[in-house]
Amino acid sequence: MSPGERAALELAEAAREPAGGGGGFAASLFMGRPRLSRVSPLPRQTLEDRDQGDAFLERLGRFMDAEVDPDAIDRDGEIPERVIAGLSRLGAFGIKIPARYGGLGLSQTNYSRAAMLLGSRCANLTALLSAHQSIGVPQPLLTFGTDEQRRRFLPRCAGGDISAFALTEPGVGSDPAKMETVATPSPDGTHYVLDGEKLWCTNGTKAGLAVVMAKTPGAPGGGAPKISAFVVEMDAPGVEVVQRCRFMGLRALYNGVIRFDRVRVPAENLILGEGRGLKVALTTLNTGRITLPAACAGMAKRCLEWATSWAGERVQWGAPIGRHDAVAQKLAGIAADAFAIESMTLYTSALVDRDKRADVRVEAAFAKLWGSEAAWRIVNETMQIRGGRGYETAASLAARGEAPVPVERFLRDSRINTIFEGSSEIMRLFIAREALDPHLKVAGAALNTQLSTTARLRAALRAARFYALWYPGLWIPRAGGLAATHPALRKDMRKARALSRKLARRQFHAMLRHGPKLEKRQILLGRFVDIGAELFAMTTSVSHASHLLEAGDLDPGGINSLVSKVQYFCKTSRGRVAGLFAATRRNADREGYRLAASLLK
């Protein structure tokens, strides 16, 4: 590795948590034993929550229809002061803070059921407080914090100050490594100065209070600079904002660049301690990323009702549109993704709410990657379905006298989420870094080149006995296992469970084959993780469906139509992973990488 390399690994390896009680469901794909226990039943909530976030929504709801109107912050670029003083009345400012420091107390499930009707109607308010409680003060408080700093700071995020999350800089994305704004302790150990400049800071322009990470210096003797995370007033002297960054969606996110010039920053805003910020940031985005295929899963079904309304409705050659075939797949395909998208989102706040210290790491990024890819595809086939009525802007086709379905501006709005908080390809990278995880542990320190002849040789012995012992069981169908599962389910859970296997099997040749430059092989790794994401997306849907089946309030009509969309999702997914499993084998990654290599020149 290049220096800079090593220092990138060496920076996110320390940052990493390693995996408590042998991962979690979504990492056990990868090594083919899913543990279907842990997504099988799906963890319910309790009616006391479910009544709780009710009440909630139920305000929420009538607020948003009768207080806002997204398509004029759309045109306007601004939230109404307003709509986010009506917001902080609500509580909507302090949904999972805890009531003893203001906020509702409401749990993640109840958290990601407002970003879902949020995202239904307007994603400037959804990124508003989505950035605000997710990524901002609140969460790494509530992860983090010591009492006195959630006795300071969390009343004031409750109550509608806002909070922003400061990490990527002009010249970093996702490398922290290279990070140039830096913290210097004063010589008494009071405080620190503050210096530098961040990019994209959401909601920076509009903050009161926000979380920065910077560098401060090493251990005495010359070590490393280490990231740490702080807590800044924003009308501290020398804080600038030089800039509110503007979109081609969200064209009302308060974003911006965002400058500290010798800005003090009293010691006690330290969050968690000097060189912990790149596992408070980490563990932030973990949880925080929740929100998005959240907010994704509630514009799916809103896409759901147009596209449905619209082919119902819209006749030509003698009869409606949705009649035709090749608009009928794209009805289907929209229905049956956007109830992927949910159960993975409900599945991973579930998760969340059963242990608030759980590894979500996983399941996040899966739901994340795929909820925001999958709700791309659902936008633009509603787009493509209308029409020219998709591509018309609400208040042209309000002005034509037709209904104003704000299509155009959802695909706009949407764009970003592939983005956000780790673009789809950085994911991919996460993922399989986590995949990998159990094999680096089993077999990394015998390709160590920096150990001894003799430790690497015992390392071998031992990853020689695990893989005799792993390995053959891959082949073996195993059964039972699938009492929770509805019955007109149980078959696409076992060929979900046999895929895992497969999955782990191809893996592990590319291990064999690739050796240590496997992780190069960033498209290769890229189409592991995606198999593992189908699969994700197949197992949870089947659980939430088994549990929406096993309580009863479906109507004869509802159960076949839900049976009929799963086992359409599971059949689709297989398809999709099929095209994956071919392509491991049969690609043109090298020509691409060549051709690509040819163009920088």
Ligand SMILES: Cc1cc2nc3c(=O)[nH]c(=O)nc-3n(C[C@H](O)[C@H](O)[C@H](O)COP(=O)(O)OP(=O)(O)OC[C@H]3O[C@@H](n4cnc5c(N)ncnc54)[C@H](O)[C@@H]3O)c2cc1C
The other form holds:
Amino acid sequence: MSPGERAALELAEAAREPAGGGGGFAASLFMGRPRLSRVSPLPRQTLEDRDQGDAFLERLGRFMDAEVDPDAIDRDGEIPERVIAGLSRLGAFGIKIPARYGGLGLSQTNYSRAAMLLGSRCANLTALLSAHQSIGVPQPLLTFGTDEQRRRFLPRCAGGDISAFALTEPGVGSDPAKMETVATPSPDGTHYVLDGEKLWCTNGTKAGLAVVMAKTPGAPGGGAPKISAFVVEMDAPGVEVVQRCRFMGLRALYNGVIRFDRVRVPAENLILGEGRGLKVALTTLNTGRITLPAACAGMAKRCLEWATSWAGERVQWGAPIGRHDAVAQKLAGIAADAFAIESMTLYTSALVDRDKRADVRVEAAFAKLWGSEAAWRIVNETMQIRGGRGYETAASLAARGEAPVPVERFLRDSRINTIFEGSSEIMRLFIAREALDPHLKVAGAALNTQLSTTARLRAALRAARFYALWYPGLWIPRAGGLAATHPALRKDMRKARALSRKLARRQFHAMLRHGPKLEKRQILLGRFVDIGAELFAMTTSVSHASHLLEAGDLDPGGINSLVSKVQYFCKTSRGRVAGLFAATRRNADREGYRLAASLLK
Ligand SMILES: Cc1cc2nc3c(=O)[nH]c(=O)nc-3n(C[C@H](O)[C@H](O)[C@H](O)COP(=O)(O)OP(=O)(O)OC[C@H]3O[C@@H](n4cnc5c(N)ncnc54)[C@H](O)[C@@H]3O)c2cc1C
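Rather than the form predicted alone that you just supplied, could I have the structure of the form predicted in complex with the ligand?
Then the entire complex follows, led off by the chain already shown.
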């Protein structure tokens, strides 16, 4: 391992949260013993919570209809001040901030529902509000801030003082170990002096406050510098917006390069303590990234509406295009995948509502990874179904007297979702690390060459005892545990459980085959992660549907269509899983790596 790789790994490991209670439901999918009781029945939203959310969504929806023109925002590259002021009056800048700090105090589920609504209309507003409260100042202060910090900053944030999150630098994308921004403590300990430059800071050009990650000196006597997190006043002397960055989509993003030149930051603005900044940043992103699949779910459902109406109304070759098999299959895929994104998001949000400190790292990462990739497929297929009209801008469609359906804008806006807040590749590595964690705990010591031979032998014996019981169990089908699953969907849940056992076996075989080198086989690990993500999508969809069916609000037609949608989803998902399993054995990974290496030369 190169020193750079080791530094990055050590930093990421140091910031990992201990997996409370052996990890959640999502992590258990990799061990072949999925705890179905954790996903089904779906944790319920209380009626009171639902009513509170409905009331806010009503107001937000009306405001969006009356005051917001998402196409104009996209065209002008600006969000009108009156829109920002209106959102602030609605309380949209403090959705999750408790009422005692001036916020609406809504639950994570209601916040996700708001993100779905926003995502179905305007990605620029979604990004503004999400960067502010999913990752900007409110979220880290709600998780790690002191009472004094919360009292000082949260009322401002709830009132519409926009905030930002500044981690990325020109040399720091996915790998924070190379961070160059530094915060030097003053000799009297009253403040830090911040120097450096942050890249692509969303809201940075408009923000009053930002959470900034910077390196602080290591322990006296040669300790390595560590990353710390600070709340920084963006009007402090020395803070400069160097450039507003512009992108393919999200054209009204207030995103910029921000320079800090000898900026004085009071010591009271340090979050959690020196050297704890990466934990602050990564933990913030764990919950913060739920907003992204929520917005993707909203976007996907909007695409489904457009695709369905166009597939029914457009007649070519003597029939509505939706009656031609090639288009029909796309439509079915959009409907099924949109439901799955929503299911994953609502489940993960409900876990946070049940326990604010719940370990949802893997659930949120699955929802982000699978949701953003599915949403990209969905918007792409919607464009294909709309044909030339999909590629045409809404303004041009309107000028020709046609419905201004903004699929083109949605496609541009959604591309970034697989890149920011943890790229798909990094999400796969992150989840793979968690998937292997139970094995590292059991067998890691046996492979650790830095331990004594006796310690390694003892560890090997412990591991042998564990695997002697665990592995044979992976071949034995399990019964029961499906009482909360709707009878029409039990078969799908059972199959998902069987596939989880197969996943655990195959991953174990790969560990035996590759040993510690498995870590380098990113594509192989990525396939295991993708299988896990499909299983998560299946189980949460079945559980979500069971919940809706049990609520009894659907007429017979609604029941049938929901059951067949989820059964269809599970069948297509199992098809993808079969392809992934096959590719773990037969693939061109080595040839691909060799080809890339020759290109890099
Ligand atoms: C519109 C926009 C808004 C943003 N907003 C913010 C913000 O508010 N705050 C903030 O701090 N940052 C923000 N970012 C930064 C964003 O989070 C980064 O772009 C993202 O972390 C990826 O970093 P990078 O672009 O430097 O890619 P790199 O890290 O250079 O990666 C390039 C490619 O290599 C892959 N890759 C990297 N390392 C590995 C590895 N070890 N194994 C396999 N593949 C790897 C990546 O997945 C990616 O595909 C924003 C970016 C954009 C474009």
